[in-house]
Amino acid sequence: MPTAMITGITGQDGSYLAEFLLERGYEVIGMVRRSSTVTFERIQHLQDNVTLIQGDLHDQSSLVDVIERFRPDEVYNLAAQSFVPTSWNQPVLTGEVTALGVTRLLEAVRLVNPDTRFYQASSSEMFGKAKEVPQSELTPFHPRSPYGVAKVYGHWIAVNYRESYNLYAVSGILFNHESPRRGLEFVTRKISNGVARIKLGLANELRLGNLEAQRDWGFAGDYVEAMWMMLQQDQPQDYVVGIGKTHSVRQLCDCAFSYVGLDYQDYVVQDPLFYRPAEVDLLIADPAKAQAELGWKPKISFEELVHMMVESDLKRVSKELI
């Protein structure tokens, strides 16, 4: 039975992970900080059959401990300070645990277990203001928030690592992924989550940011199998991760609000407030890659993830009306 060790394991990426490698027959260890608050909501159903273990990306002894206890085959380090409009305001925070972070853990598993497997999950942000679209492996990147800069650290520390040391150390350069496992505050699940609240009548408008902005959305649940595909092949390499196709926040607001009969244009208010300091316009992704060499193609259509989302959440705010 092979081992597996998550960080970020309570996360949206971290829960539909567990479960794919549980389904392969994986031991699976979830990492996850010490907190008054318990937020084991997304892998409550898991946690009969995972280890849950305590160790920080700020401490790298925690980190050392947890290696050298478990001596897992393949780690994927998902935990992040994941909210972009967040970075701004706690930028140190970010690179801490964003970056540094990374360099911890892969100090960790260099020193303790080098034949470990790492995975680090790298995003979309990084191109940032774009050089070219779409974007491939050999895009430049030029990360426009604290987050992007962040992860361009911790992508490349990965590649350093494996370059110096020859541990195997891949990074999945994952575009926007979402589920109903997605926080509240991401825009795909604030709007979800708004449109089952004005369809029951629980608000009459949804305030937003930035309509025109472009991402390439899919779901998330189809882009942990890419994770351990990476960890799969024989040589490391980076890859990027993506549906291929581009919708604006206008475009998923039209999804989302048609779905349940109703014209998003009677309900969005844009607000500057939800304004990004610097705007990253038009991410798309080319998958030519992963898809040739991994054999990864994903199975959800933006349309059915939007309505999965909805749906979702149309159910949750009915049990509160209860």
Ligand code: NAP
Given for the second form:
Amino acid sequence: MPTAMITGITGQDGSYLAEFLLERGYEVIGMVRRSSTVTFERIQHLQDNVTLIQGDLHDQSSLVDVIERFRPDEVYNLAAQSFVPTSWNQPVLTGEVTALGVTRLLEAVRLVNPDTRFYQASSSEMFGKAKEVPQSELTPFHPRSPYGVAKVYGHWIAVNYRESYNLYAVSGILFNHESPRRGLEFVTRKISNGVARIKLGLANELRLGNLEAQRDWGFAGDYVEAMWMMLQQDQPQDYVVGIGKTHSVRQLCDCAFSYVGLDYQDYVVQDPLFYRPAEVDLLIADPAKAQAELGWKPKISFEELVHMMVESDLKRVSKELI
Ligand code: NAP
Ligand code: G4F
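Output the form predicted together with this ligand next; the form predicted alone has already been displayed.
Following is the full complex, with the preceding chain placed first.
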């Protein structure tokens, strides 16, 4: 039975990846950080089937311990301070976790078990003020937030450990992927939750920032399969993963509100509070390499994703009303 270790197992992607790996017969070790309240909502249904162990990307010895104890065949580094606006408020913490945290984990792998295969969660935010459209593995980076800058560091340190120490280390440059398990502060979930609350009479407006920003949005459940595929290749390489279609936040609002028979223009209020100091205007993937070499194909379309998220929030908010 192969063993996989996931950092960030309590996050959106970690929960889908754990499900995916368990279905394939893996023993799954999840690294979780200590907190005064339990934050295992997304993996509650998996708790009997995964081993959870405390560790933190800030803490080198906790990383060495977990690799020594379980000697995983595959390590998926999904942990990060992942919310872009927070990275302006907490740039040093973002750098510590999202950038230097990658080096700490790579060092643990290199020192304890260099045969481990390593996945780094890189991001399309690295393209930022994009130099070309669409963006591929060859597009230069121009990050626009402390988060994006930290991810560029994480990306290059993974490449560097591959080139310096011959580690099987890969970076998946993933475009935005969403689900009913997405954090409530990200725009897709903020909208699906807002639509549900308005439809059920609990709110009468939804305050958002820049409606013209465009993203290539896919379903998180599809994207974790690509992560796994990247670790099953003969040679370690980096891949762009996305759908290859882009929609604006405005189109997302239209899709979500019209699904429940409402007009978004009656409810959405633009609020400067949610504008960013520097914006990423347009992201769109060129996933040709992942499709050709990994055989990866997304199964859920943008519209299906938005409807799935609205349905899920309608159910959840309705239950809260009982
Ligand atoms: P998420 O839901 O925000 O999950 C982040 C995870 O990181 C949580 O489990 C969190 O633990 C953990 N974490 C944060 N700080 C940590 C620390 N110091 N030590 C250990 N664990 C820590 O993020 P996601 O959407 O699943 O994304 C997964 C990864 O992919 C992230 O690295 C993100 O930057 C990257 N990414 C995401 C997307 C996307 O569209 N979702 C696209 C490209 C790249 P707690 O539960 O304790 O907070
Ligand atoms: O949903 P968002 O916060 O995601 P963002 O910034 O694109 O980052 C996400 O995707 C990255 C991959 O490209 C990941 F690396 C990262 O970890 C994260 O998962 O914002 C999307 C867009 C932005 O342009 C933002 O300005 O939506 C716009 N937006 C407009 N109003 C808003 C809002 N974003 C948020 N969060 N809240 C708003 O009210």
